[in-house]
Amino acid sequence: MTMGEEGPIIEIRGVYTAYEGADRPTLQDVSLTIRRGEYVVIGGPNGAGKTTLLETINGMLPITHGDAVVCGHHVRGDGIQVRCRVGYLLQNFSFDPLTPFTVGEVVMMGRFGKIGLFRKPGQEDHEAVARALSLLGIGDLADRPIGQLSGGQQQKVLLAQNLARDPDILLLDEPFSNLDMFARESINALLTRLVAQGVTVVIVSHAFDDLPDRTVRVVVMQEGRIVLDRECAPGLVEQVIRGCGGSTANA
């Protein structure tokens, strides 16, 4: 059992991170501990550092001060190992219509961290892809070119890609933005099941009607700092964020 499985699955201590060329750190002295199987909503106004926090957890930004341990690995130095165990759904990502990959191939890319770039996928990998496609209800799209799908369908494909890697953590940046009400309800139910199975979900969203029917953790950010961290019922999330002075506008 790794250190991440014995203790917190995410532990951030006094972290500062900055984008290249920035005048000041985007995250400033951020500390946060998240347990396995928690559902965490990150709120706050535009520019508060919500997406930066997700990128820091996933080892995509350099930590200038402090330390972050994710799934038992130090983000500084072990970023590749971290990303093998973390799924990250980017905000507003879309494919060019001429992108030469099928849906099945895009979802299989989620397995590369496990199989390596130069090995052929095995039966376990194909089964993981088929399972992820089925969970998102897009198995019939497997042979379609990804660039020819709608924004909502592409969003589902990218979520399937992340599920195919069997992640311990899902980082989701506005995952409902291109989805209709039915799809949002379906994915909300899926995330609820994953949390019940022990997957940790950390989500940046302004769609607070799409939360699980269980206690969630709310973390509110302002100007690169965490200003509130508490648990509450899903129906109170928007009220808690607004009460802290955090906007519920899109990040």
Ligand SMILES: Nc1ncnc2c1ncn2[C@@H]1O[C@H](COP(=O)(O)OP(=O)(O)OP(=O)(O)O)[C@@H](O)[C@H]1O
The other form holds:
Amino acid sequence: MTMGEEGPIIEIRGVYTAYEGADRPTLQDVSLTIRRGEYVVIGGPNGAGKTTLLETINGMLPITHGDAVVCGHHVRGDGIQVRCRVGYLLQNFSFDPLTPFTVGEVVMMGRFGKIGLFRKPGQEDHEAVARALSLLGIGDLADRPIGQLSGGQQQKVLLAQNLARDPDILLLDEPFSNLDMFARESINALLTRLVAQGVTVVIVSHAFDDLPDRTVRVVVMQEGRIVLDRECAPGLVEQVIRGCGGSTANA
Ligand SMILES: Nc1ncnc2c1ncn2[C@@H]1O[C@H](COP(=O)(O)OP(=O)(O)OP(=O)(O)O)[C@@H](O)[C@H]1O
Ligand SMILES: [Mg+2]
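And the form predicted in complex with the ligand, for comparison with the form predicted on its own?
Shown next: the complete complex, the earlier chain at its head.
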């Protein structure tokens, strides 16, 4: 991560985000300031705009009004710079069975932003890939074709790909959805360590038993707006989200 930067790592002010062809923006007047090393849980019912918020932070959707600055770069206009610094684990992504890449190659793709277009992966890149595979406990899968793995194994590979990027921010959209309880526990411990090292984690999750043993920030969305934003003990997150009405995220 890049040290020595002052101020919030994510600063969104009065943002409206619209999907192409939609008659009104999905995100409505969203403001959110996140400091380096925060652990932020995004909750709210299906269709509330949680994924849209992550994709807005990552510069993947058009912002029609307002301003978003991530890692010191304006998301509007500088999205490529933002995405170099941000890891994004998509919700429910799965590979086609015939995808012609091995697990090792997929994780190496996480290094492309650092490697650049005209260079081959060096020792540092191979080491970063090996480290990420080992952190997820999937070193033995490195040579397997990605499309032939189970959903949970593919999810671990994509998380490894994002760790190999050495990101300042990890945006995780339901990272626990396909994982067994052992994987959930070990990834929870891993995220807790990363946050202690200064990585910022923004996670959409309904697995409230898999939160770090420290105060977390809860942001609840409804109908494209943030309706609650507060810190609380991990054991209270579910209660806080329920208290906002609607269902818990994807319950
Ligand atoms: N590609 C799209 N084009 C148009 N509208 C979309 C698109 N994707 C999502 N939406 C709309 O935006 C709103 C928010 O969707 P979003 O995927 O952000 O919800 P979510 O909170 O992540 O829900 P879930 O818990 O089901 O994942 C929904 O009303 C949805 O219909
Ligand atoms: Mg979603």
